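Take a look at this one chain, the form predicted alone, written out in structure tokens.
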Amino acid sequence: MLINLNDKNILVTGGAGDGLGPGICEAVNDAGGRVIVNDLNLEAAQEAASKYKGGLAVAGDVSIAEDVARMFEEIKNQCGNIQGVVNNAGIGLGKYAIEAEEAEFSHLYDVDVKGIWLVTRAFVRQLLDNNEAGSIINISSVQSFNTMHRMAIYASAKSAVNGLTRGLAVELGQYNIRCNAVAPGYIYSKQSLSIIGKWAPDPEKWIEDHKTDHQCLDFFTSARDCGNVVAFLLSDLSRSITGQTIYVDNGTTNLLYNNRYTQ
């Protein structure tokens, strides 16, 4: 019993970044799906797409409706309709809520929430026009379940992602369109390292301490670990799963106290 995405075109937004994108794209590619890599920068998207069989690159800002419409038109012209979307594009914000600027708040929500809605809307309209089924995967975060200092605004945005996921599942089920979310724990990336560096003098030590003290499993969750779950949710093996948020976090959200405190 294998995950099979053969003959499926899958759009991965933010797929050329250094975070989850590569792990998601690799998993989709290895399952036989055609990877369509979105990024703000076309050259970055093209470089990433070149790693995958039949990979396609499309540039665009998911927070701008006109960009999203153009992206879907380009995809349709180059490879036809798509059968799955992974809303992976996102940004972070590591600031106390009372210290954040209005522009920072708006930008975060534009990308992390509005962007998901715009891409999903375009995708679903395509599916309905062609009377096709499809699957939507939204990337959430453990911060939507438990959060920490300086992450209130980010946590609220990811909580909105979970709520949007549930609502879309309810509304779209009648069309055989599924919508789920994957909520990663800590994934090593330049972006996350930069955010941690805003409060930790030694970000690498902070990350190591997190691994050993704030997870049930004493190893790092990889981008590919999350990609494997995404590929499963895109496939027919998960045909009865919708409206769910699956935490891929090595057990972080299970811990009432950190390991050092209880051991």
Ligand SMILES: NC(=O)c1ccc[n+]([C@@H]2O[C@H](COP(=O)([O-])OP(=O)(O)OC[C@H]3O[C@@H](n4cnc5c(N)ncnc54)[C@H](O)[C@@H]3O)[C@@H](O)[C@H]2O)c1
Given for the second form:
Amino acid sequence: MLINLNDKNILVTGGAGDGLGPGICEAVNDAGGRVIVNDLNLEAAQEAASKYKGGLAVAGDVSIAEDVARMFEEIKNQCGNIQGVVNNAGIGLGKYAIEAEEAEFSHLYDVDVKGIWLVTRAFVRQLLDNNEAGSIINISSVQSFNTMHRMAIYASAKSAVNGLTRGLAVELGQYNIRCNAVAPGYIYSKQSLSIIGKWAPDPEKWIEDHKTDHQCLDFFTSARDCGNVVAFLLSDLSRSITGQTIYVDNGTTNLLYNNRYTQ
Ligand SMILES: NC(=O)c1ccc[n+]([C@@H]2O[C@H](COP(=O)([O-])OP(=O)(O)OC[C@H]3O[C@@H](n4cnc5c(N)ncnc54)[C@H](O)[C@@H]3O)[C@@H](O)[C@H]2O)c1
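To complete the pair, please output the form predicted together with the ligand; the form predicted alone was given just before.
What follows is the whole complex; the chain from before opens it.
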């Protein structure tokens, strides 16, 4: 039994990053799906899309309604309707809530929450126009479950993503449209490394200690590990799963105390 995304066009927002994006796109591609890579920068999206069979690139800011409408028009003209969306585009902050500026708060919520709503709204309207089923996967975070210093604003946005996921599942089930979230633990990306660098003088050491202390499984979660779960949730194998947030975190969210404290 294999995950089969044959004949499905899948939009991956923020797909040109160097963290989760490639792992998600690869998994969709390997399952037979056609990958449509969105990102802010067209050249970066084109370079990423060129790695996948029939890959298509669309540039646009997910937090701007006009960009999202144009992207969906471009996709429709170039490869027809889409059957799945992975809302992966997202930014972090790494600042104490009381130190953050209003513009930083708004920007984070615009991309991490409003962006998901705008892309999902455009996708669902297209599905309803064509009387089609579909699957939406939102990339959340372990920070939506428990959080840490300097993450309150990001954690609250990712908690909103989980809430949006549940609510969309409730509202869209009647149309056979599913909505789930994947909540990764630490995954390498330049973005995550630079945020960790805001408090850790040696981010690589901090990440190594995180693996030893704050995961049940003693290896790093890869972007592809998350991509495999995303591909499953996009496929008909998961047809009875909706409204769920699945933690892909090597057990981070199970731990009450760090390993060295209790072993
Ligand atoms: N790396 C981790 O440890 C980790 C853990 C949990 C959750 N996440 C989440 O995974 C997702 C991907 O993050 P990543 O770590 O792979 O970082 P990344 O920076 O490699 O990928 C994010 C991509 O989104 C794009 N992007 C940013 N704003 C955008 C916008 N407004 N419109 C379109 N594209 C935009 C960026 O250009 C980038 O290519 C994010 O939602 C992040 O919150 C990451």
